[in-house]
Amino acid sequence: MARIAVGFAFGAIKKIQFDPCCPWKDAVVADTKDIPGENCVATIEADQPLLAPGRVMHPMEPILLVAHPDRNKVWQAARHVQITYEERDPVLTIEESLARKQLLRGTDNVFKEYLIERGSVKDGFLEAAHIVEGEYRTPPQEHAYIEPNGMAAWVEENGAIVVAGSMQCPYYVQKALKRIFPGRNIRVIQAVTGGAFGGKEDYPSMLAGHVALLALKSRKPVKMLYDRSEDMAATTKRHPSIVRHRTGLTKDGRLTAQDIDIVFDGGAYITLSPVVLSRGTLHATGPYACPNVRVRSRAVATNTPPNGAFRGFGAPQTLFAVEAHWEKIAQETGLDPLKLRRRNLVKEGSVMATGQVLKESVSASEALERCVARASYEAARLSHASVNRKPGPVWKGMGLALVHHGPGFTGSGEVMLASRAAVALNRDGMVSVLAATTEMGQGEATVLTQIVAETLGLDMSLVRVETPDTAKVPNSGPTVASRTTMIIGNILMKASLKLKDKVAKELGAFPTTAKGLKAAGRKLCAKGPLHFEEEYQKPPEIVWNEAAYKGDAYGVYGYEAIIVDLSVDRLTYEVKVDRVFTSTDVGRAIHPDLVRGQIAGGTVQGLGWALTENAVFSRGSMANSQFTNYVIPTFADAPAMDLDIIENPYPRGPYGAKGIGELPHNAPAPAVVAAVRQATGLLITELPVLPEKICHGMLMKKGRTS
């Protein structure tokens, strides 16, 4: 199957012609007229079409679908379609979108905006001895999961449409397909998925709609597999951002005011921009206490492929800005960046910008101090300063960052999802875990097995996790937002306790051996599995006002401090990360090795965003959509890592666990910028920190511009 897409950023389709020399009788072609329901791929809003309805909004917009029994011939057939366009002037940057050079939607180009206010920033600036301003920019980032997007579909004899493929959220796909194929029974099955990082949250719904449409028209199974270049060019990226800070501080460096302005590039359609922008907005102040705060944020439209969720979704962009801004503050005031953080970090009783009072499991100080001690930070910085004053092949730098992350959906999001999960005792004596959360290499299947086995007092070999299949498992919500262990694990623990109580009442005790479970299964499951399902229940002390955007944005936060030790080559300006130290609060490490894997993986992914991953766009298209020139870190690039796990249990997480998947990505980039600043004296405020930028900065310092 081939997808025929437009080749320019913005315009209208005038005519579609099919070359009569092509043997079209063997092919199946689908267009907008073949869509039985709505021509949309619904996520938060239904603004993105399944196939372009006459107007194209970005260069990878799909227009037609072609299927053929022969894979080679399907590509040949696609080349025999001629499409005539009327090209229009596109909007390609945040600046152009804000200037309303060309309206892409409604009366402006804004998808979503938020405002958070606490206290009076005007009064805060009047109290300030120092006022420091800065602007920080972050680029798109490619997810670089193992296998590209792929999906297969077929129509059952009863008319049901079945879709299987690489994805994060089976029920998201099912929801989208129900609008495209109204009245149809839709079944969605997750195939083995080698990583996703947010990139397979919403985009698989697009592929699912395409293969299902062709399967319905052809009455044959259809599969669609992107090659790597197409996947990189067409799929979502991390939102590019521009974040501006204006910060007031007392003479000794205590915060009096934070005024923050955020703009994210949403691309051509809204997709997940509202939730990405929301999280970025809520994390924009960093893990610091400030009495007077204003955070204004917008996500705007451009004629580029839509951007979406990516590990941390929104928080890495705004946390980069606030942490890099501490370096700007230190540079302008002469205050020490470590002492600045110590003076302002949150603790129990601190109040966040939304008015949320931090009541428990607040580990910002512990993370910072443990990381500083393990890295011998202050002594190493003095040693590096001595090295940099002497001739030599490299400059040395050590940089620090402190970040937080709220696991789970924001505010009332978990209530809205009403996630469900279940456990069941089967006739064969095995206990099944029934949840729509997906294994993508992060260890979800292992951790949920552990939680259920521990609750029931069983060996893990007696528990099996069912394949995420909408015909077999309840809707547990999406596998995103560092929510699986904390939210779904807690639901499963409650369901397991009910199963345990029921069996114990029937048999006198819950059996904990394979033999005992088989006997229990034969006695209690003659008419089917003994099944217990639970739904998420909001803790009563968590209060959120969605309209005012006030209250408890997250039930709890995780905290991480990171120190990056690096060298900058004095001849080539290449940056080499020598060592990384992290101290990370995870609540409780259910599986310590998997936790370390998440921290190490997120750290290396964050270092790639900071140093090498440079997405180049030309007329709205990704010009370097291959791993030969979009450079991600490899195993050989990974530095030595000292990973310190802090366990500060959260009572409403299973066995005290918080989420961990996204927190490690938030910290590396600003720590790199801080380390490069010590090494070279340059504060680079736009990622990635390429050798060319360091070279240019050093030339400017010397008074040369070329």
Second form
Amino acid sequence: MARIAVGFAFGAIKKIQFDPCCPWKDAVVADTKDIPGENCVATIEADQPLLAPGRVMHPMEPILLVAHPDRNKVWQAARHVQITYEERDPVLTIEESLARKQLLRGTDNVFKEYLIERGSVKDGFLEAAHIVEGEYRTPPQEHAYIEPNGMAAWVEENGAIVVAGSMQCPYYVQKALKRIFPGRNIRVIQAVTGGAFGGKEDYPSMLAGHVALLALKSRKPVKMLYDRSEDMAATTKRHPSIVRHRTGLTKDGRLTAQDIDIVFDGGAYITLSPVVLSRGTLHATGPYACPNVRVRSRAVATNTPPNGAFRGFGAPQTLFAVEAHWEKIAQETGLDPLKLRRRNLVKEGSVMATGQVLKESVSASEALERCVARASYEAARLSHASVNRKPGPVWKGMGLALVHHGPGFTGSGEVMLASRAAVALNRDGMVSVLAATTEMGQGEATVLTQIVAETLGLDMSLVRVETPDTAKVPNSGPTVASRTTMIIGNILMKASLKLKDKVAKELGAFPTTAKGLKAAGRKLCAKGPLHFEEEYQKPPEIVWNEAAYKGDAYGVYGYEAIIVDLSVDRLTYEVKVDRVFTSTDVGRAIHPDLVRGQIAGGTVQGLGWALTENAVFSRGSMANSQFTNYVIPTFADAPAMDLDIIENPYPRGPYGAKGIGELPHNAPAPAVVAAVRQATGLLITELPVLPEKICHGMLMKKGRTS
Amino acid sequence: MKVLRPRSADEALRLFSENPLALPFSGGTDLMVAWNMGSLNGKPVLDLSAIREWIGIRKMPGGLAVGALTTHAELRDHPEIRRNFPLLAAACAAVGSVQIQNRGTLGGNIANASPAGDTFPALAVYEARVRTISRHGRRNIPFLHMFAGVKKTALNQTELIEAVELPFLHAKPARQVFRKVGTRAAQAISKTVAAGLVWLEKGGAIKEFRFALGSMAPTVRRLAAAEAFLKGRTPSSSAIETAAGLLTKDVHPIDDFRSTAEYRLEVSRNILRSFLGT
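I've shown you the form predicted alone. Could you give me the structure of the form predicted in complex with the partner chain?
Up next: the whole complex, starting with the chain shown before.
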């Protein structure tokens, strides 16, 4: 099947005509009139239509759907639809949106705004010996998962709609479909998924709505698989951002005030922007203690495809700004970026901007010091400076960054999700893990198996993980936000303990051998599996006030320091990352190799965002929606990596674990900017740090333009 | 889908004249991408890969003849190519990735006529000739005359590339350079790609200078103005700077989503400066 869009960014659809020379009789066409319920793809709000209702808000917005038994004929048919439209001048940038070039949302184009205030920034600036201002910009980023978005749907004899496909969040898809197809039984099955990184958090709901609508109309199974180019052009990207900092410091570099203004480009519909912005806002100060803070943030509407979830979820954008800003501060004050961080980083007892007191598992200092020592940072910086003074093929630079990340949903998110997961002893003597948590290459099936096996005292081979299928597993919430190990792992641990107690009560002791479990299964599960389901329980000492936006924004934070060592070619300005050092606090590494996999992968993905991934948009559409021209790093670009795991246990995580999935993506970009500054003397404040920008900067320095 | 698979050159020419709309296919590394995007659907394919007489590197009087179906990998590793035409070997090692080098052929690369063809600057400074064949006979086309524009060659309809002839250099150059500037370490399309040769007089003056750039104009270009200017001159820093300034006489880089005109020009100049400067 194909999705028909008109390719203009903003305007009204006047007329749709079907060319009579096309053989339409085998094709099935669906439009808004075929939608039995609401024409929406519900996420936080229901503002995004499933099919454009008479007007389009971005160039990839679907208008019609066509299905045909022959794939080639679908495309033929799609070319025979003529859409007459009235195009309006679109809003394509954050600046145009703030200037209200057109009103796309409310009276100001703002989807959502937040304000955090602590102390008085006014007083903080009065106290300051230095005041430094800077502006930082980040581009959209494509997830580049293995397979593009794809979905299949069919209607069962009893009228139930079944959809299966590549996705992160089966229950999100189910929730969205229930509003489109009210009164129908909806079953959602996750197919094998090769990566998502947030890119399969909300878009699969759209795709599922499309295939289900055609399946219902045609009464046949319908499949829709985007090719790479369509996937890149139509699906979500990381929110582009502009972040401005105004910072007050004492003479010796202690923070007196941080005044931060954040704007994210949300795209045409609100989708996940409020929560992405929330996380970005809450991480905007970096892992530093400052008595006077003001963070103001807004997400605004533009006529581009909606931006969405991407590993880090708003935090990489704002952490890039605060970390790169240390370089600006160093440039203007002469203070050393390492000393500045040492002076200001959070420790146990530090207070965050929301008033949150950090009580435990605070490793900012340990991460920084271990990383600095492993990289011989100070000696290497001196040696690079001397290399750069002499002739040679490259300039060398080393830069660092220190970041944090709150695992799990922000604020009251986990309470509202009320996730459920279960373990069961089956008649065949195997223990099942029942969760809607999806495996997509990150290793959750392994880690959850480990947690359950460890808690029950079993070999991992005696535990199996059920396929995420809404007909089989409870709603454990989405597989996002670095929450699986910490939140779902914990629920499963509790459920396992209940199972263990029950079996021990019945049999005297919980068997730990295959033989013993088989006997237990036969004895206790004659009428069905022995099933224990648990729900997330908020630790009472973690308190968040959503209305006031104050309190414990996250139960705990992970910390990472990174040092990037790179060379810049003196002829071509190409940047080669030679080595990366990371020191990462994960609480407890349940599976150290998988943890290293997350750190290495997040680091390379972050380096891509920092250096080469340049999504070019033209009239609201991605102009380089192919891997040839949207340049992600290859294995040949990946640097040597020294991955140092710190285990500073978090008592409320399973076996002390904190989430790890997103943290490593927060760190590389500002460290690259710092290293390029040492190598070239240029402070580049807009990602990606392309050789073209270095070249331009060098020409400006020489007072010369080509 | 109609695939024609000739076993000999004669059969290929006959099939091509019978099916003039067929797409000649050798390694397919670029053609497959276009095919997948749907832009070529419905056209017959003339698969040349079974024509053995067009594969391999042979000696000829005064040079080497490279069969059109010779892969980049074979060229990259061939001892005679490495000895006599090291810039071509280096260029073949910089094409795409090892997988593309294994499949992609020199003839296919030329017929594809991308402005960013990585082997083209080397072939231009080696003054290669492209030997073509059709039912009307053979032609020997100087390499720079092979291209008519972006993705356009001088080939007539139903004419195929048979071989590329590489004349041996009259003398060993004093210095030589190949440099590809791509978007990443592998699988990269060039932003600029350069090849240069220089011969010096005993006193240090430039006897002959050849320099070619790819991705800097719709087709590969020799720097005729800079080459003529430097002939007979000592490569002083002011002479080099004048030569660098003359680049825009022969190349016209553009801004696109891979790079900027400013970058392409400055980096090409830097490569030239560094090559001539010690």
